[in-house]
Structure formats: C-alpha cells, structure tokens
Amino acid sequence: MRKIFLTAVAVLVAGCGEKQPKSDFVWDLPKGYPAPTVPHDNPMTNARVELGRYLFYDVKLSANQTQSCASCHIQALAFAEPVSVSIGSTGHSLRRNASSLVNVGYNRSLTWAHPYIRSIERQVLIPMFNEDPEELGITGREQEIMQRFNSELYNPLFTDAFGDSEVTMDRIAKSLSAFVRSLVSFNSRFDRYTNAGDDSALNESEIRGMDLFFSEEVDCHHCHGGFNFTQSINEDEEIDEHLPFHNIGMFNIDGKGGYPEEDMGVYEITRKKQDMGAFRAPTLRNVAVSAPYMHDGSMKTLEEVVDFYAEGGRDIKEGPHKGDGRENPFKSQFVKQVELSEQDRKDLVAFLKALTDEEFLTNPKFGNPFFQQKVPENGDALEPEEITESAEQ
C-alpha cells in the first residue's frame, strides 16, 4: 500500500501545474439534489468525461491487455460484478469484492476499509497500480501504455479535454475519475414515490419494507441513511471519519473480536482495536443487480443478508474462522437481533429490490463507446456490433 501511495503522490503531482478549464457539464438530478465534490484540479467537462468513458472500456489500459475497469465493474450490474472476489489482469485473486460505483462521486472515503482515501483521483490508482496481486499491472510500464494511447482514436479525445494530445497517467487518472464520478442514479421506484409524487410507484409489500427500514426497531436506516443510503457522505462540516465504518458481527474466531488474518478491515490502516472488521457501509442503490454482498462476497441473495442482519451477526460452527459473530466486542451498536416474520423480511427485500434504477443500468452515456447499436429499417433492434477501429488492441 506505501507503494501505491507514493505512486499516487507522483501521479497527481505531475499534473497540478495545468490550467484547468471551466466546467460545462450538466449534472442529471432531481431537485434539491445536491452535485457531487468536484476538486478544483479537475473539473466536470463532458470532455473529459468521454474520454475517461473510453479509458473505462478499453483493455488497452491493463499490461496484458485482458482488462478493462469495466471488466471488473459492469453497467446492467450497478457496475459491479457476479463474483465473490475479483480477479486481476494476470489471474490473481483479490481479496475483496468489487464496490459497486453508483454514486461513488458523493462518498467520503473510497474503497471498503480505507478512511484516508477520499477522492476519486486517488482511489483509481490502486487497481492500476496495485502489484500485490496484480490488477491492471500498470507498474512499470507506464510509458509502454501510455503509448498505446497515442493515436487517432485517442488523440482528439485528450486535446478535447486537456487542450493538447499528450498522454499522461495524471490525465488518465483524471478522465477516469471523472467518468466515475459522472455515474449518478436517482430514478428507482423509490425515488418516483417519494420525489415525484407517484404514490403507485411501490406496492403495499414496498412501503411495509421501507416502514421496517426506517423504523428504530429494526435500524436499517442508521448506517444505510441519507439520499444515498449510507453514511459515506462527502458533506461541507467535518463529521467523525470513521463514521461509515461497521464491524457487523461476521466474525470473532478468537471470542475477542478477530476478524482472519487476510482481511481485517479498517484495523489493517489505523491498528486501533476498535477499527478490528470494520467495513464501509456501501450505498443500497441499485442492491438487487450487485450481488454478492459484502467485503468478501460471501453473502448470495438479498435474502441472505436480511437473515444476517435478523441474527444479529453470525456464527459459525467449525472450521478456521468459527466463532460468534453476534458476540464481537467491537460490533456495532445498530446490529443487533429483531424479531422479523416472515412476511416482514420478504416486505425488506421487496423495499430493497425497489431501489433499482432501470434506467442507470441501461443508459447508453455509461456504457462501451466500443460497441454501438444498428437498428434496421423495420425498427427491431440487432445485437450491439463493436467498432473494429476502436477496439483494437
């Protein structure tokens, strides 16, 4: 991680001399809605978003050539992936599952355990540096990729948005970061409900689910609160940092609050006992596409989780890791057991799914500028047909 640090340093140091433009892109929210932080050194253009679009997709930006971020971040997924842990360009595993990037623009800190990371320009630097396990393997061959940026495809799209075609790794980092941040979704069923108006928008099973979770009973809302459903709010005042940070009682395989040694959480950067299996409380947009759930992936369905959190934490039984997460020292104080029928958890299931953003997942400003789709004359659509030129490698 020092390593990434310093790398991260270097990068964004490289580029605090350019003059920056004037913003020009439009933020799509509803009203009262605030926009995301911008920082100063890289504002909003929708140059500058296109191009970060493009560096998205494009498996040009890994060493081997195999990866792309959005192969580890898939748009009609909430731009995250269907697999327990993710797997680097060289076929390594991580260790954690891949954060779902909806709304990402409007979090405090980055990354599941991290909370000194706060800005997305930092936080793209790890998958493209990070050599233990290797992700896009970036390190390096740094000027080797960077030339695979130089040309006619790519160098208008860097003279749009830094004024000339010069390929850095501080402008990639910061088109990406701004395509990141440009990811916003506001439009579930919830929102029509409770912003537009539309009191048809959730059934009677939806609106007990949202009653629970809002309720001091079962405490949904305390750690999963706000606009965007988690407390890894970027506000103005200076609030606790550690605040989005929970141990929700998955372990305690010593009966002292330990969390396995390959994953410890927000303990690993600060080594404060309380911090031990600490994780950032992730937004619930769009939860119902982005499983698995958890640091780890370890839970399957929503149904599962809800079951989790019904217990209070969990216990296992046998094997390396047993112990009883609902009796974790460092716990907190929101998980606890609740007494839930079973029509109560399928009403929190059915409030969860309806947090879903048809339209986020679908809108062709996010997704692969590599592939574009033809529609014939009779108006049926045909499979997307990828541009040759484009995609090449």
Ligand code: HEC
Given for the second form:
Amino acid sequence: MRKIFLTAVAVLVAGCGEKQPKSDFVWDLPKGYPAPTVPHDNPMTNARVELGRYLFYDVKLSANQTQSCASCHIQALAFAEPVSVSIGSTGHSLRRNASSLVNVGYNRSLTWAHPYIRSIERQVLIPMFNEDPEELGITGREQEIMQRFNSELYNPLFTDAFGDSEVTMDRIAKSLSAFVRSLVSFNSRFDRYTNAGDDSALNESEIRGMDLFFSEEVDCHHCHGGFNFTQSINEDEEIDEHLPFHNIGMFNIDGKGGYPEEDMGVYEITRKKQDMGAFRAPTLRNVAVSAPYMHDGSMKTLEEVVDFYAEGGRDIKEGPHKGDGRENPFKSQFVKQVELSEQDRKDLVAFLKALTDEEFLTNPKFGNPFFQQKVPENGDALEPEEITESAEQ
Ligand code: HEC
Ligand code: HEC
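Swap state to the form predicted in complex with this ligand from the form predicted on its own:
Below: every chain and molecule of the assembly, starting with the one above.
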C-alpha cells in the first residue's frame, strides 16, 4: 500500500503543470441531477474518455498481457465479475469481490473500505501497480508497458487527448479515470417511474418492494439512500467521513465482533475498534446483474441478501468463521431483525431488480472498442467481431 502511494505521488507530480483542455463532454443525466465532480487537472473530454475506453479493454496494460481492467469489470454485469473474489493476471486471488463500476464518479471514497482514497485517478493505480497480490503487475516494468502504447493505433488517441503522442503513466491514469467517470446509469425502470412519470414502469410487486425499501421498519434507504442508493456521495463536504461505512453483522468470530483476519474493513486503515467490519454501503443500481454480493462475494443471490437482512445478520454455525454476526457489538443499529413474509421478500427482490438499466449494460459507448458490433437489419442479436490487434481478456 505504501509503495502504491509513493508511486501515485510520483505519477501525479509528473502530471503537474500541464495545460488543460476545455471540457467538451456532455453528461447524459436526467433533469436536475448533478454531474459528478471532476478534478481541475483532468477535465472530461471526449478524447480522454475514448482513449480511456481503449486502455480499459486492452490486455497490453498487464505485464504478461493476459488481463485488462475489463477482465474483472464486465459491462454486462454492471462492470463487476461473476466470482466471489477476483484473480489477478498472475493467478493470485485477491481478497475482495470486484466492485461494480456504476456512477463511480459520485462516490466520496473509493473501494469497499477506505475512507481516504478520494480520487479515481489515485484508485486506478492500485490494480496497475499492486504487488501484493499482483493485479495487472506493472511495477518495475513501466517503460516496457508504456512502449506498447507507442503504436499506430494509440499515437492519434494520445494526441487527441493530450496534445501529443507521448505515453506517460499519468496520462494513462487520467484517461482511464475519465472513462470510469463517464459510466453513469440513471435509466432503470425505477427512474422511469419516479422521474419520467411513467406509472406503468413498475408493477405492483415492485411498488410494494419499493415501499418496504423506503419504510422506517425495513429502512434499507437509511444506508442505500439518495439518487445513487448509497451514502457515499461527494457532493456534500460536510458529511462525517465515516458515514457510508457500516458493520452489517456478517461475522462475529471471537464473540467480540471479530471479522476474518484477511479482511477487517475500515479497521485496517484506522485501527479503531469501532471500525471493525465496516465496509462501504455500495450503490444498488444494477445490483441484480452484479452477483455475487458483499465485499467477499459470500452471498450468491439477492434472495439470500434479503433473508440476511430479515435475520438482522448472519449466524455462521461451523467452520473457521463460526460466530453469530447478529450479535456483533459493532453492528449498525439499523440492521435489525425484521418480520418479512415470503411475499414481502419477493417484493423487495423485485424492486432491487427494477434498478437495472439495460441501456447502460449494453451501451456500445461503454463497450469493448476492439470488437465491432454488427447490427443486422432485422435488429436481431449482435454478433461481436474482432477487428484489431488486441482482444479482451
Ligand atoms: C484482478 C481483478 C481486477 C482488475 C484487473 C481491475 N480491478 Fe478494479 N477492482 C477490483 C476489485 C477486487 C475492487 C475492489 C477493491 C477494494 O475494495 O479493495 C476494484 C475496485 C475498483 C474501483 C473502485 C470502485 C468504487 O466504487 O469504489 C475502480 C474505480 C476500479 N476498480 C477500476 C479499475 C480499473 C480502471 C482497472 C484497470 C486499470 C481495474 N479496476 C482493474 C478488481 C480488479
Ligand atoms: C446500516 C446500513 C445498511 C442498511 C440499513 C442496509 N444496508 Fe445493504 N449494505 C450495507 C453495507 C455496508 C454493505 C456492504 C457490506 C459488506 O460487504 O461487508 C451492503 C451491501 C448490500 C448489498 C450487496 C451489494 C453488492 O454490490 O454486493 C445489497 C444487495 C444490499 N446491501 C441491500 C440492502 C437491502 C435490501 C436493505 C434493506 C433490507 C439494506 N441493504 C440495508 C449497508 C446497509
């Protein structure tokens, strides 16, 4: 972690003093919604977003050329991954479930449990330079990897984005961040119901589920509230920096609130007891497609998640993680046992599924530029066809 931070500082210093272009990027937002905050030294331009998209899908960004960002962040799955924890380019397991990348630009802090990683520009360096375990594995091979992008394909992309074709780690980080920031999603059926006045967008079960979600008794919105279904919103400078992080009672290994040694959440950063097992309440937009769930990917379905909350935590009866999470002394008081009928549970799950934005999951703007989409005349299934030197994964 320390090493990553030093690398980050070096990269950021290298990028200082550059003259910045004017933003020509148009946010696709519903009326009245704020745009994500954009740092002064990385204005959103279409050229940076486009370069970032190529880099995001390019396996050249990993030392052994086997992995890209998109290996762990898959568009059809809301840029998450269908495995409990990610595996890096050299085959080592990470300890966490890949975050979905939905409206990331609004997040006050990045990753599952770090109150102080505040910029995407800094966050994207982690998968690039992480050594323990390796993800893309760039550390020590920076020159070689930058050289790979000095190519016929990338020279004009860098020139459009930064004025000349020079490849630097700072430019790579900035354009990747611009692409990640462009991933906004506000076109679910829930949005059509609430913003576009389309009363038929939700069915009865979904509406009952929505009412439960926002009710005082079930209180999901307490932590998954606001327009992005999370408390992690960077608009509000006044909020308590610990606000979006909660222990929801997944573990209680020693009966004193212990979480597994491999991941103790915010506690690892602050070393404060009350932060044991505290993780960020993530956005629930597109959550139906981003299974498995939670920081460790230990819950397979939304039904399992809803049963978990109805119990007020998780009682693990045997094995190394044995313990009654419902009794975890650091558990948030807002996670409490609540009586839910079978129908209530179905309704809640139905509502969560209505937060899926199909357009976001299939929008070619966010898709792999190395595959050309052929749209047949009758509008049938899209056939991806490989067109250039690099391929996904
Ligand atoms: C080996 C799998 C893997 C690769 C490759 C990978 N990621 Fe991730 N990504 C993860 C995991 C796991 C997390 C959660 C990390 C944590 O909480 O500590 C994450 C978190 C993130 C986040 C934070 C999202 C949020 O809301 O807090 C961003 C942004 C991100 N990744 C972008 C990228 C980019 C850009 C790349 C390519 C440079 C990349 N990732 C490559 C697995 C991966
Ligand atoms: C006290 C705050 C809090 C309340 C109340 C709460 N959540 Fe959560 N939620 C969280 C946190 C924190 C996480 C991540 C926990 C972890 O991984 O350790 C989470 C994770 C989730 C996830 C998994 C998301 C993903 O991408 O993996 C879903 C789904 C979810 N919550 C739904 C709900 C529903 C439905 C309710 C109401 C029944 C609810 N939550 C109530 C804080 C809360």
